[in-house]
Amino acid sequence: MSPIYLKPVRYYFSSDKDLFNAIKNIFGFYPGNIFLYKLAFHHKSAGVETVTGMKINNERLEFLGDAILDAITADYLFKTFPLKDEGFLTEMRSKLVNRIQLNKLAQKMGLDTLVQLDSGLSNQYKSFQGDALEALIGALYLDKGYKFTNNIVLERIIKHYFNINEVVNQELNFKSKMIEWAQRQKKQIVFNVVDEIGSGYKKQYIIEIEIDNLPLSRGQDYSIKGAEQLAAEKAWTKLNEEAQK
């Protein structure tokens, strides 16, 4: 049997057997350094206190995992579509790893049930599931290395949860859809930056869409463009649901 499936000796003496088993069930391997995976699921609202009294959380792992995920996805798309230009590859990567998609993926994988989060703040942190997924990829990279992580991300995430041909045909530019809809309906649509959260590389923007001066939806992302797209996707979904009633 391959070592990937063998339980590490520490498993039998660990209080983290549930987490060991959860990782094995989701990704097909047992963790080496279980602390990294525990930390990946600790949101900043429920940080782990060290012996020095300092609280640590999954934000650093999330930063690392985001970069690793982008690199793996870009490499996969580059090789899968050798004749496509940079614009196509960039749009495809956005379809695969945008914030809403990562949140949905984390929920499908059951990661949302593993996140340690202040329950009273769950509505405030809309992307904690996707953040935990990125942090988990960061933990995996530190524990197993890039080659192993690349294989897990491709086989257990991208190829398992996506039909790449269907992704190619998916409409991504929801902002354009909303603007076209507003023009047809002769309504005024405005994308407002209503708040900014954090600073530096962690800075996020909150965009609110108003239709005829009435708020319709909000989106939050690390770029204004990304937040606009998320808000527009929510608005588009809401409009279609109302139309079907």
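Residue numbers count along the first chain shown, from 1. The term rigid core refers to the most C-alpha atoms you can superpose between the two forms while keeping them within 1.5 Å. Quick caveat: nothing in here was measured; it's all calculated off a predicted structure. Compared with the form predicted in complex with another copy of the chain:
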Given for the second form:
Protein chains: 2
Amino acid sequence: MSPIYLKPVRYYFSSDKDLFNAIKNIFGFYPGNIFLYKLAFHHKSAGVETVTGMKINNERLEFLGDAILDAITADYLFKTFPLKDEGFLTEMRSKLVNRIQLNKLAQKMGLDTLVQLDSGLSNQYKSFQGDALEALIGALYLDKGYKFTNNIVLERIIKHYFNINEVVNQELNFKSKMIEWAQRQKKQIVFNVVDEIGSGYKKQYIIEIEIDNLPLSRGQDYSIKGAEQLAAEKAWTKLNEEAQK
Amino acid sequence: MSPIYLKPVRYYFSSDKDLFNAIKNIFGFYPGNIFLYKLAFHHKSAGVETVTGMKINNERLEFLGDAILDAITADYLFKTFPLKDEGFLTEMRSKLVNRIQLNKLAQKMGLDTLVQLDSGLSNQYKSFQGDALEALIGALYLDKGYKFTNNIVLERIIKHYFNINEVVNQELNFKSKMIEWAQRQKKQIVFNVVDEIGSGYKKQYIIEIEIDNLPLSRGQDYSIKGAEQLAAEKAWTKLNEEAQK
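Right, and the form predicted in complex with another copy of the chain of this protein, after the form predicted alone?
Now the full complex is given, and it begins with the chain already shown.
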């Protein structure tokens, strides 16, 4: 076993002691290759360009980490729910590692304070925290391999931040459900803003869901997102009623 | 190292000698837990039900294998193309492990002859071969772990069946490109059949692509798929011309 709980020699000569310590606090080990972790926190808005024009930021690591996280989550769910079908497993994975959830997780882990980004643009990139979490998992995978990453993600993230039995009972967001349903059925789904009522802070939106160009349901709310959710919930209920006829 | 190149003891007592040998031929090793591999070839049309009503088929393994294959492919591309950005990596992965490609691969590997499905329904389930390949990778992962699976997938599938430099130059299908573009830009994309011309075997379709309800391009062909591709190629060209202005 490698002495991952000891400070590596290069710690003492590094200008990145803070990052070494932050990783130790988050994951319980000192990183081997600190440069990977530095890169994981380099948001594209703060990325630098090499002489060849290549941008140095965390997007490649995010691509890798996203895939590794999906695999680890799939394995965990497969083994945790031996009697559930693949529809259940897919839905559970959506609940655990969707974009909103990843942003929340990253915040709880304190990653937001580590990300280097152009601070003027932080509102523009709302998912920079979740992206950094994925990139961090990519860095961990390259540094320590799959097995080690698997253990860390399970113990320090999934089992640490989720009560899996509660997640089972959580309602998934209906918009995702409808989009997944449409993809499975090879149907086109569109969320149209068909009307806006009022103005200023009293403004409400009406969203209509169309399936293969036929209207299915409408929702009304003060935000487009809220109206979409309401329309999607109605659509979901209609589909289930029809299926039971 | 475990003696994976020797026949396991249970081989000699097994009624599954053919499957043992088939796996050896495909991957170069004898399976440990043969039941996993049997399950991988159990299509849902031939699946059995347990007393609890649970269907025994390869769909759970397919869910797992799909995620493992994505992770292995992401790792391979990340390391093979150190100077390419995540857009390139995402596109390359779509080219390597899309549904059509997986079906072709499975056929080349001879998996179609191993899948147990209700033969009357084989036309209805066109992707049963690619699904079985994913399930097989899931079985391999459970049987032998990530590292072993990674090696087998790289050596026996990716490097064996693909010339990676040729894949780089292959044009990806434009419909996928447009859908990915719309997802990235958070825009709604719709492919509408706006007209049909002629009838019988001379019938042609006109497809219009709408972005956020505004028409962008049209394509005309004897099949809906063909018309979609043509419309998507025109749309793609338009977007690139606009980007260069």
